[in-house]
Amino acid sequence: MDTHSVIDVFTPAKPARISFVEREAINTKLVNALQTPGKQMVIYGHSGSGKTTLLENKLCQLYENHLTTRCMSGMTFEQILRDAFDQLGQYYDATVKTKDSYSISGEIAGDYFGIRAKLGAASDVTSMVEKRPVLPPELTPQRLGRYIGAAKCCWVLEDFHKVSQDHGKKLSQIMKVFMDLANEWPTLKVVAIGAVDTARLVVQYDAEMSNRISEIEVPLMSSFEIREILAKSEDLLNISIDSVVKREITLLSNGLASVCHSLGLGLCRAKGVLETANNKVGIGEEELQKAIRDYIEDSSDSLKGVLDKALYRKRHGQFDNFRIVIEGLAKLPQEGGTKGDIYDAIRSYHHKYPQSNLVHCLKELQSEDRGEFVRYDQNSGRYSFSNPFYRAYALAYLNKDRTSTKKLIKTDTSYNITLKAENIAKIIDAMLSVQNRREEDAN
């Protein structure tokens, strides 16, 4: 058996190599559009359903080179650019020492090395007086395109969707530009990954690129994806978790990898698991509710800034919105429920609440603006809390009325208690408590 790094296995901050599980339902079409000529990409979804792992994933399948570009709010296309041709540089250099690794021809090797002379001069000039960066005009789209496509890559853009307008607009026009140099370079192609809103926003860009794009929705995991990534990880480390703290693993990721490898590196370390294990090892309800402390410990600031979004009041008017619509969705289930479901739990402690208002805060809690606080199923029309710690910290902070945790555990509705990460975790413990307990009566 081979030896393998718990924290090779359990990826929660990095994209999962042998822990990987492939998600047939969007392999084909993800598959096609990277191996048909020209065909740019725009792939989308919500925080955490794993699309970076997956492009990642089948990036190294498919591609011999790619470059990944981290787009963050304020970066200009000039900078994006450069970012691009930076990455560039480990290929071409390369071509010198090994004369033809690459296969990048002499006369496109020699332009690109002319322009990053360029470019080292224009640095040590500005440095002096401003920070913004110059690109000499040579350094075209058309010609990043032929240094990209002569080095045999494709272009990344993680997180599209905070770059701003204006900027974003000239990124779409380059998918334009690397479709009509498709037929010199084959493998040229801009995959850009983002949100939701992502694809909407390239084609607001540029009506053109309407049908010039492969739109790709990665949807959050399913349950038997979440348990596969556990399944797995048990063969790799010769661990066995138990059954019912799989189940609640799975409850709790509620779609997002990233929670199912968190808490998982979070029982191994409580077993003291840090490789894979001579003899079989197995883990269970005592080690999840440590890992639970941990991951709301490690999280806490995240998960309080994810909730002063959502809750955040622009303007003062009759009514809190925000407030009123997350306790009302608060006092459902987990799994949530209809527009219908939430006013009516808004109307018992509201009476005069006009529907018009949750209809507009429900679609916003969905914005990344909000935290994408809360989500949206369109198969069984629900909304619900995106992440089951959302929830834990919603209660914890909203119904200040009630002041028994065995009613939390009762009626899994509020809670009583200050944002205190041992508090928080009775909650979560409260919430699988309730959910198992309806599974024994389903059985």
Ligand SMILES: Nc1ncnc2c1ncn2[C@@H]1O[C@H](COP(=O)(O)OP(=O)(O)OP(=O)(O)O)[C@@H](O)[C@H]1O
The other form holds:
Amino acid sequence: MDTHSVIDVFTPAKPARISFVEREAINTKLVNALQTPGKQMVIYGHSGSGKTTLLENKLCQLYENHLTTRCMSGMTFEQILRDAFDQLGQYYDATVKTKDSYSISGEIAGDYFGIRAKLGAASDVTSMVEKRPVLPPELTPQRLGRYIGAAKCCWVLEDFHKVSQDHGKKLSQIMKVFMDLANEWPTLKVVAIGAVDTARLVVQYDAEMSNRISEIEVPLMSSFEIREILAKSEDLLNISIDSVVKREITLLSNGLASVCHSLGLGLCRAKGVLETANNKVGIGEEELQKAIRDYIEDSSDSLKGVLDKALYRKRHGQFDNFRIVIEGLAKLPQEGGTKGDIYDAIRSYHHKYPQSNLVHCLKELQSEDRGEFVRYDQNSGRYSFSNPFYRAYALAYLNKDRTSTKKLIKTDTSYNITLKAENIAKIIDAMLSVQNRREEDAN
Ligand SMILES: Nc1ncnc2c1ncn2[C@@H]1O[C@H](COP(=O)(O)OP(=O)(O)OP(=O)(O)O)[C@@H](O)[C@H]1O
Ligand SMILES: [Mg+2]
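Rather than the form predicted alone that you just supplied, could I have the structure of the form predicted together with this ligand?
Now the complete complex, all chains and molecules, led by this one.
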């Protein structure tokens, strides 16, 4: 049996490799698009749904090389082009060094180095005057396409939705240029990864793109896929996780593989498993409780950050809308409820609350600006907290009487079919104790 380190198996903060689970539902569409010359792609979905991991793994299986540019808000089209151009250096320099495996033609390589020399000279001047790269006019999208194609690469643009409208428009136009170059360079394509609305953005920037790109939605993971991650990890580390614990982790993850990886890592650390065990190690409820506690300790700052974002009050009108809606939703069980259920919960303590405010808030709470705090499930028509820890945290945070965990979960009659009530109680207790300790430390 191969030995693996636990941090390579449970990877809460980087793309999974050895514990990567195939996503059957979208695999064929993704592979077909990647293998169709000229097909430009937009991959979108909620944060944490597994876009980057899926693409990285598929590119490793199907492509020789790829470039990744991480877009940031405020980044210009020129900076994005320049980033790709600079990254290409690794392939062109290697071509020069290993003359035997000369893969890029001398003419294209010469052209590339010519522009690089000009860029070097330009950036010496510009960095002193203004810290913005000026691209030589020769570095056109066509040329960049040739350089990327000759290096047998495709170009991944992470966080495409962060680029402003003007620059995003130009990037959409690059997709058209790359399409035309596909006969000569079959691997050449842009793969734009982004938030839920990214596909709409690309088409909005350039209407002609509407039937030329492949739009691929990466949904949150199914319970089956989350269980697969756990099963794979058990094999890789030679551990056996109690079946009730696996079920709890699946429920706590609520479709987010990063939560599953965090808790898995916590389980192993609690048990002292740091790499593949020689003899099978059993892991149970005790380790889960410790893993939950560690997860909360670790993430309480970011949980608070997300909640602050969700609660942020732009205007001081009659109602503190987001607080009211989050409180109402928190009163429902973990699986959430319909608009009507939430409205009833709110009206029990805010008799005059207008339904139109609720509609508006629910929509906004699903946006990235509000940390995608709330999720809407089209099939069931229910709204819920996108991560069960958000709900537990909201309950802990919004509750003024910090001792009555039992009272908080009194309404959760359906936990026997979802998350065990005592586990939610423990989560809330752990959150309260972290908060209290911090407050004591601060005083
Ligand atoms: N198919 C998979 N198999 C195993 N683990 C996965 C899989 N997909 C994602 N993960 C894990 O889930 C977490 C989140 O995945 P990833 O970063 O790919 O999501 P994302 O959609 O790109 O998120 P963001 O929009 O925030 O960039 C990571 O910890 C990753 O290891
Ligand atoms: Mg990502």
